[in-house]
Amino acid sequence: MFQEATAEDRRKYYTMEWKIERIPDFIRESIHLREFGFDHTGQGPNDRYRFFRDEKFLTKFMKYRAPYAAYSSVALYDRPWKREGWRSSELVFDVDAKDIPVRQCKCDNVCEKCLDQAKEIVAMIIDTLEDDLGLREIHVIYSGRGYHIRVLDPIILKSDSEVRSQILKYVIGGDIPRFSYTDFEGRVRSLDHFMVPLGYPRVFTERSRYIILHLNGDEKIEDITRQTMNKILEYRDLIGADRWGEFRDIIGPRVYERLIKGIAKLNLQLVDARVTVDLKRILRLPSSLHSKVSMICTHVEDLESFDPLRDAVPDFVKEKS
């Protein structure tokens, strides 16, 4: 599992097992208005604006040509072979098992537990989505090491780089909430984000409790030191008993301010945030193959029963095995 597909490999997995059927609808209606880029020998993509007029051609050149790696952009072009007349874009969240920066596995790929870890944080995301922001026409891509969460709601379609980098802060609580306000005897006094249940800073403990329960220890914290994470981590269960200010007064206000900031700068590495701002950006094609680990990069119609390991394995490994 996770072997790179040999030449052979691709020529049978697009030849016998591939099918134009495997791509989502939302991809498939609109083949004519993206742009398409491929990898033929595991470099990189460097065989971009391509074109398709209709599944028909699309299905001849995979076929013909088996791609080491193949990719349609997010956004929606009148001329999509020059990228030019804009339309509209999708708003996309990249979340990529080897990426996350606390993985418990520590293994150099990707594995069962930090694919798992990769799905657990796919499903916070949505729900925030769907539960904070509202948004629906939500759609999830396994990608072969990780997800890609596609959101196709009318309402951020149009939405510019900066609007999606508020948004990408708000769902992975990558800035610490700051409240302060004045009380009847005319004092300024301040909350922590654990003691506003609602909003945003619910989201920011939510994504913080993730990031803490999940240290390994190894984890490079600014002005946190090898013993102070030793007790990070002795300590820590209060936070999964959302015991926050008992957590707080054991470790010190002082250290836990430093921890609470160091937690935002990984909470902001939960999601590649480049890919999340780039109007332009290409993702790998579903239902094509991830020649470096060979698993099929699949459309996923139910996160919780998904398992990649049953369900994006291509035939050729399953007979290797």
Second form
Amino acid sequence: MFQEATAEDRRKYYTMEWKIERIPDFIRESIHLREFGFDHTGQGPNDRYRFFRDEKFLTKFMKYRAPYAAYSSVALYDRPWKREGWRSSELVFDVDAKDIPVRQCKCDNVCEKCLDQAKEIVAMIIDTLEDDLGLREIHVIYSGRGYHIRVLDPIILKSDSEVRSQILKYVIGGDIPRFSYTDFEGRVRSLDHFMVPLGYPRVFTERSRYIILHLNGDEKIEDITRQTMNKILEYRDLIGADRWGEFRDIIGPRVYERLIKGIAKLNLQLVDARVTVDLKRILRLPSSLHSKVSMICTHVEDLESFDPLRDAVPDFVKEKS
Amino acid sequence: MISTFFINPFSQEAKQIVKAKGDLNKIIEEDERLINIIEYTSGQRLDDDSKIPGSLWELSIKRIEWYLEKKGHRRYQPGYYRFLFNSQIAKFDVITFHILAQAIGAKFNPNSRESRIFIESEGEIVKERLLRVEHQVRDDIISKILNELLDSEKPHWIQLEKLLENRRIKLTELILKDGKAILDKSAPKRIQQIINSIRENIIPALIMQKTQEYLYKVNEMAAKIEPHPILVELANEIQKRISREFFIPKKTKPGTIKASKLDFDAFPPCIKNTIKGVKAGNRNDAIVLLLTSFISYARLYPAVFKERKPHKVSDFDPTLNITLNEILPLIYEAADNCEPPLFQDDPQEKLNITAKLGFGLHETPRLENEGESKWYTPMSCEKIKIHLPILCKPDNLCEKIQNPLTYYNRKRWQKRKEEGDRDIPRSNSRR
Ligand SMILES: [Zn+2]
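Based on the form predicted on its own presented above, generate the structure block for the form predicted together with its partner chain.
Below is the entire complex, every chain and molecule, led by the chain shown above.
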């Protein structure tokens, strides 16, 4: 498992196993409007600005070239071969298992454990996209080393990078919620994030809970000492039980403030922000082979039951084991 | 109860007033009623006649002046501006808002310093006026204004997209449910106070956004129809006031490298060429990499290569006033001069410019984002020669230096030496 694919493996995969039908409809319908990119040598997608008139041309190319990696743009263009005439871009979140800030497994590539964590994070983000932002038409792609969330809701397809960056911060808990009000006597009062059971404060509380409960203890959190970290680990069951107030009192309000700041920064690493704000990104093409780890980039129909080690393993790997 | 148009100049009522009374030929006439209201405003200082506007023209200028002085902190005396918050001037005030928008929109680009100052001043005025609305009627007034501006107290967040784009509000500052931003009274009691404060924060943001869109419209119109001469005159007057505010004495002590107003004559050839406009191909690198770092360091921290201390922009510009009003307009102007204009087909580059100033990938720099990226130092001449060869047209001084910023410092120093003893500057540096 997770071995690099040889040229022979790739050939086998693309001639025997790969089928155009494995590309999800939302891409198949718009092949002629997307830019395609390829990596033929394993050194990155250097072959860009590729254009295919229809499925037939793409099929031919894939079977014949058996690329090391294949990508297509999140954007639709009038002239994809020049990346001109931008029409719209999917909203994308890239959760890479090997970049999760609180990795339980500490493996040096990816493994079952961190892939599971990535899946948990994806599920949380999708809940927020649906329940808070009211977005629909959300697709999940297993990328080979993590997941891509691709949102095709028409209302955000034309949004600019700034709006996307704000959505990103919302769904991963990248800002510390600051909600204050002036009371009758004119004093400014603020409510802690865990006291507001809906909207963004709740998202932040959930993401922070995830981070704190998954801390290994060796993560670097700004302004948090070794000693404090131990205390956090000692008392984090309180957070598991939703007793944030007690937890804060034990570690002290000032330390808590620093901790929350540090966690907001860790939250920002749950997702690769550059991918979300880039309107002209190319993403691994679902159905293509992730040759570095010999996994198939796969459109996930049902996230809960999806198991990459069962559903995204190419035949040539199964045969070897 | 105060009228909503004292806060929302875009309401139907406001528009009717402007239609009925906004005769441009009369705006320089003294109006006894206006003077009367001001004189009877509680807390108003009356010891200086020049501080009391007698006409709509003067009231327009006072609106901007109030903001400039308040932001500048120097000599700001709130007592002279109490009338701006007396709702009895509402009818006069709403007309001046529209006169100002017409004047500024006609004369200046919607992204110019003048436009931005006008938009921000309107936001500040709205904020202060909202604060002064009495408790008993506050909820009602706010609900009314929200309905005027949004047609709903539960808008879909995408209706607020423009506010997000321009960072007038943050998505994380809203309470969202099923795609709707909750701004009404339906929230659980415990968090109603929070909703109240969101309601109050979103109104100035909405009005600033509308003002900006208004300026765009006026600006487009002005390209087709000649604006009324009095508007042009008003715009000139506003421009004078604003540049006076940003004036910084040119001469600093010889021998020191200090932050001071930019001296265009001392720019090296590559920078001058960039400002003139660059063709596609080199355009993005020239503006985003070369010009952005050069201008920001030249203006704020010209000694970077001498001292080599890792500073942030806000160390030198704590309010970002200089960054937003001097540095960015210059960069944006150069971007506009490109062929084709940079932001037209690469709007993303605005984010990259912000990132190069150290404020992460955002449309505009904000203090709270500082540190999300690094403040890039200007690239060396060697790099320019490799990446942007067409911009590099070296002169004599170029041969002795390795970086455009060093050129700038050296040239300024030379110039000062030449001007020399003719007029020795005394203590005239403000910063
Ligand atoms: Zn792992």
